[in-house]
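Just one chain follows, in the form predicted on its own, and it is written as structure tokens.
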Amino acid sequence: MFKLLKQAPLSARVGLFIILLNVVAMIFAPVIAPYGETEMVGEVWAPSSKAHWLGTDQLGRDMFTRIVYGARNTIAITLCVALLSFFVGCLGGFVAATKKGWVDQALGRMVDIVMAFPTLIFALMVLSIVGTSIPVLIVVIAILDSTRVFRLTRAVAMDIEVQDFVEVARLRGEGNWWIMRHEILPNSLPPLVAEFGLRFCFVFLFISALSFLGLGLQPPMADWGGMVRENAGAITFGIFTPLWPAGAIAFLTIGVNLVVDWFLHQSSQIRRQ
């Protein structure tokens, strides 16, 4: 791993540094943040100072503290959603590719029905009905996102399932579950890992968009998308407070994409010159 990192291009190292920075902020938020997550410590929209490095928000809370806690809340929930959506999507895709027949048709049509609705509109409709608690938010977004994972997983698994080594395993009497675990899954990891990075970015931006619309993480929890919405009025007065959480969203998204791009080059044995 150390040798691989030494050979990584500058863009990948920058991406890894950005991800590591956000992970540290997520894990050690109470230690890094100088104030409490909901503590009001200054005037409304105060400028940057020694006491408040990034100024204060619309309620007088420290922006640096809110961004650090926002990393913990937003990234943790995004990771839960991405992991759940990949578990559901990969399992469904592998089952459809190996079982075929009516199982493949039934799963495919169910996915088609869900994908027929615009993702954001469907999420807004469901969350408006069932509420916006964190477990509901995770399950709803994971189900919506798993449809994309299902399509990719099924396509990749279909190509692997017709290979000679899979036919040999079937002739040996191996069952579908064994083939999925020992033949299809290991050979489909590179595209799936790359897709996981892209899905993480999509879910991250999607949760931020829902929070901006008021249906994501609810106040007083710190959330980058919600912080942009709460402080949007500051732009009218020439105060750039909402740009800090917006920049944090862009910062992490760029970092993950840089690492995904490097991984795609590594998995396809392409090296940057």
Second form
Amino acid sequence: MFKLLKQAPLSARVGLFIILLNVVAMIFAPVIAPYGETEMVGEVWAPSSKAHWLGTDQLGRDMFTRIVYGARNTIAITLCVALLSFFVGCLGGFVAATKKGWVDQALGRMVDIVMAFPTLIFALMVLSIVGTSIPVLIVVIAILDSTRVFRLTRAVAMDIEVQDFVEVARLRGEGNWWIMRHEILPNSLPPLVAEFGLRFCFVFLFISALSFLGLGLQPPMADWGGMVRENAGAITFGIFTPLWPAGAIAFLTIGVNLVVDWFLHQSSQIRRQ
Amino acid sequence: MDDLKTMLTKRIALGVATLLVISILIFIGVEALPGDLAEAVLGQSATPETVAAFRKELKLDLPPVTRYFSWLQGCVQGDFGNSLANGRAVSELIGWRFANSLFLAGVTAIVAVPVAIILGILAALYRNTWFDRLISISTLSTISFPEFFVAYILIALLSVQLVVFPSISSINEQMSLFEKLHVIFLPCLTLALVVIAHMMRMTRAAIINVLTSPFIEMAELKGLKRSRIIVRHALPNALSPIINVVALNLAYLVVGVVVVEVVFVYPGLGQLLVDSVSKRDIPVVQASGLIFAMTYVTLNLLADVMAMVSNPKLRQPK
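Return the form predicted together with its partner chain of this protein as a structure block, the form predicted on its own having already been given.
Starting with the chain above, the whole complex follows.
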């Protein structure tokens, strides 16, 4: 593990550092943050100072505190969505690849239809009907996103399914479920891990966009996309407060992308050897 | 040629079927509302008589299948019912906003497509030089940024620091074309940066992919100039993936306008959709969702058809 880290190029190290920074902020939010999440501590839109490193927001809350807590809320929800989407997508993909026949056809057509519809519009329509709440948000985005995971896992699992060792397992009399868990899953891990990084970025940007439109996490919870929206008015006065949370979103996405790039590069090299 | 025709017909039929399924989904979604539309709109305190009257007015007393077909028929004829928020006809609300959204997306496309293709070709031509690296770093970061981040940085630079372009893009019909273009400069630039990044990366990748083929090596061995190899030999062969990416990005533009319209308070369909979702003005949401879906599906269809026409390999029936 350490050896691998030592060989990592600069870009991957920067990416890992960014992710680590965010994870620390996420776990130790109450320790790091100098003030409370919804505590009003100063003037409205105060410039950055010793007391408030990044200034204050539209209600006089400390921006740095909000960003640290925002890491917690935004990243936690993104992780929930990405994990759920992976669970659903992988399961669907594996089932389609092992069962084949009409199951594969039915799942494939369903996914085609969902993917023919722009994700943002679909999410907006669903949210207008069922209303915005955190569980709804997680389930809706996860299901929409799982279609992309499904496509990839199905393709990967199809390749593995025709290998000799799966044939051997089948002849041994193992069931579909056993084959999925013991043969297909371990062999499809490398592309899936890289895909997880990419999906994480996508979901993260997507949730931020929804929050920015006022349809994601609801105030007074600190959330990066929502914070940009709340402070957007400041920019026309030449106050750059909304750039901080927006920058935090960009920062984490770049970090994850750098690590994914490195990982993809690594696994393609392993395959070549 | 007959093969091509059957494949095109099949693809178009698939597109129409997708639209029908989407319209059914949109319709069922509203049916799945807890209670029904009448109760949702009138609230808990409404008397049973008012609810009944309202139901009759919205024809909620008819069976769902009948209502679906009359709704669909209305949609085809451009009649989407009335807005719940202000009682105006939805088609009236949507008409000029949709035109505005198309105007924004169209202007962006006209600027972005040639720039992206030229930059992509240049990046492939000067592969692994500082120019290529600069372009690949800047496109990677543009892809990683949320659209509103790009938008606010542009506002901070071009509208607050240097007062050149307005940060609010409200346009109306009295404005001349030039005034309109000036007002929508920033949203256009934001959208253009995002789609250029995507299209450019794909153009570069497509051309580099073709550069490994034997006929390129042949051309190199004949001693042709690098620029001639790329423009005359590689580009025509990379055309099909490039056309595909361009069409997909146009489809993305139609959806991407939503966030950008909200940032710049531009009176487009995206802004209307977001407003209606928070007001839960369901007829407007249904109609604008359907229009977005239609544009998106049509552009995707166009992408596939163009790919089939430009690439003989895809014309072979499987």
